[in-house]
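One chain comes next, on its own, written out as structure tokens in the form predicted alone.
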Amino acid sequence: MTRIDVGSVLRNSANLPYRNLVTRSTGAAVRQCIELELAALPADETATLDFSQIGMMDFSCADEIVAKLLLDPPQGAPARTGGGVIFHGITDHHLEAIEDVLHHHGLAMVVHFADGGARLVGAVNDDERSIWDVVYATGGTSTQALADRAGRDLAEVQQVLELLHSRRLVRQAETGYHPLGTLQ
């Protein structure tokens, strides 16, 4: 798994010792640098964007960086079919802007918090959230085992898992579905 330190990208792209993402032009510059790094990765590799060194993020930067990275693959990059992007180091201060732009665009993402927990944020329905929670809690397993654990119909769970996979919120492997960031 590749880790991209967004704080370092910010400092290098702006050529100043900033910790805050506060203008659309700054967000666009940071996103373009991140896109270059993502374009160099294999299509099935998961990348972690580490925001732990970012102080404040406004709505325009959340839109430029988070939403646009989730909406479009970097120019010239293969579609990130099996991989995805995990967002790490997101704080409550970042979440307000991020969740607003995610809902606006109908997007969702996986956030890993400093305490080791993870959750799904953005535009997801109750079914998607509950099935994702089971995938995360189990560390991933077969579709049948996930349906059994959720106490739900296999076909219904399969449909939700396929949707989560198409939105790059879980990984699909021979052994079933797994949370982003696991090695199975």
Given for the second form:
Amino acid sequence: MTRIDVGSVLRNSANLPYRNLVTRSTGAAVRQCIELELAALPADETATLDFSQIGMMDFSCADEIVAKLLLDPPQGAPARTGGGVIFHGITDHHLEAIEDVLHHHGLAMVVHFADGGARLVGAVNDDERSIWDVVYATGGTSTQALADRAGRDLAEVQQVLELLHSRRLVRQAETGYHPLGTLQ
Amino acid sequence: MTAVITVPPSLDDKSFEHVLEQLAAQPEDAKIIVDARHCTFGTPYGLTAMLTLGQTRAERATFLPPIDGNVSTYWSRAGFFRYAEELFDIQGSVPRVRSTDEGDKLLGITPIAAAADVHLVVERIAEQARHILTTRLKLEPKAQMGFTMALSETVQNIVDHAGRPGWVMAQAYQYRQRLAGRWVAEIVVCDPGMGFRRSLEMGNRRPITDRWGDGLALETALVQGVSRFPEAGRGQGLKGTRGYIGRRNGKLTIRSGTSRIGLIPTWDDSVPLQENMPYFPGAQLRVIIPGEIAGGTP
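Mind pulling up the form predicted together with its partner chain next to the form predicted alone we just looked at?
Expanding to the full complex; the earlier chain stays at the top.
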């Protein structure tokens, strides 16, 4: 799994001597640098975006960076890794702006918190969240095993898993569905 | 002929309207004298709006500073005269001070013209304001972060929408007229730019209605979260700021053109929308965040 230090991108690649992510133009500059790094990854590689070195993030930057990286890239933009993106180093200070923009766009993302736990943040329903929790808790397994573990009907679980996969919140493999990755 | 505009003894958001009423009768290129000699009090809104007024005059206005030395010194410390000298012909001497950042000012008057200025303001607030926001307003770190976000977003309005440079100032004080003297933090952002109505018109974002004007433009931007930019994520900054202010039981007012809209908390009796006010270009935005009281935010 590839780790991209957003603080380092801000200071070095985008050449902005700050630790706070504010203003839309800053957000766009940082996102464009991240997009180039993501485009260079192998197709099935999962990337971790590490926000540990970021002080605060305002709504405009959350929209410009987080939301736009999760949305499908516009025509002409670099292709993204199909392996998905995990967010790390997100604190309560970042969450307010992030949750706001995710709900606005109907998006969700996987966050690995400092305590080792992971959860979905953003616009997800109870069904999606509970099945995602099972995938994460098992480390990934067959659809049947996930349905058994969840105590749910196989067809229903399959439907939710396909949705989670289409939203790049789980990985699909021959053996079934898996978490996007573990933090390294 | 030169017109004399008398500044009321207390220069704040309400009394600044009296300045604008006097100004309404004068063409933009008329020579005016702004007489603040008998002014004894100026709020962040009053000071930044006065600088904005200076920007709007085609003919450089004359400014008579307050006679009271304490008042002039306070205005100097806030940074007022430093910038006023560029906009007005100041008659009479004004106190020179070495630093503009002291006391309970969270941020002295700061000009905003580009995105880098927003970064500067945010970095400065993060360094300077933490102590006051923690000890006086008793804001926990998450609420402090929200305050900085609100500052960042409101200041960005100048960069993204005004088309002309503007001003920001932030201050903490005990609100004696309301909230039983509780500590509050105030942000004021003023610019003489295109204003909300023209900004939405430029982006072809105005709703089709006969009611169109400054009031509806403010309503469209603040309540419906519409921005002049058609992208789905635009307008999030003001919407998010509104949410933060609502959760903190704070107050937000935006004046633009001939109208003022407000997110009014229960502790204030302002009207949510006021129209047909004297025209003043650009946008003037004021945020008040009350500090904590025992038992949490009221």
